[in-house]
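Single chain ahead, by itself, as structure tokens, in the form predicted on its own.
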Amino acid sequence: MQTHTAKRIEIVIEKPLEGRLTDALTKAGVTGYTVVPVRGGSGRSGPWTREGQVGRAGMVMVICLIKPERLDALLEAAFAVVERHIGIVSISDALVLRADRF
């Protein structure tokens, strides 16, 4: 089976940003993405939970596979809605079963 290469892109964020993100995300051309509730996890400041340090309203993480050419545009409007607030970008390759969808 052909494979296509892909870049996988996690946004972890605060709650409350997730629409300002997917809303700056879909403008940047991005026709797709998941977003998962995330539980808990650990940084700088040490452990956290939902329940936590972070807050009541808790964080996300938006997924996003794409064609490496879109990765430019993608970064720009994910930095913008990330760069004054709590939240991380980590950017992978990923191999993809059918190109068109991305």
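The form predicted in complex with another copy of the chain is what I want next, because the block you gave corresponds to the form predicted on its own; please supply it.
The text that comes after this line covers the one chain and nothing more.
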């Protein structure tokens, strides 16, 4: 089956920033992303869980499949939003079916 190389970017970010991040991604030419809920986690800012949470803001995970040549533009855009906030950005290699989709 015909596949196309792609980059898979996974960004965990605070929920109040979700709209700003997806706007920035769209501006950077990203044509698709998927947002997955997050139940809890831990990092430099300590552990938290969705149900025992103060402030109830929480985090979300944004997953983005893009053409490799768009990676830098995306990372710039994502970083500008994530920079001052808690969260993490990771990149891995992937193949995608149906090139018209991304």
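Predicted, not measured: the structure shown is a model, and the values here were computed from it. For clarity, a rigid core is taken as the largest C-alpha set superposing within 1.5 Å between two forms. Positions refer to the first chain, counted from 1.
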Exercise for the section: For residue 42, decide whether the Cα shift between these two forms is 2 Å or greater, given a superposition on the rigid core. Expected result: yes
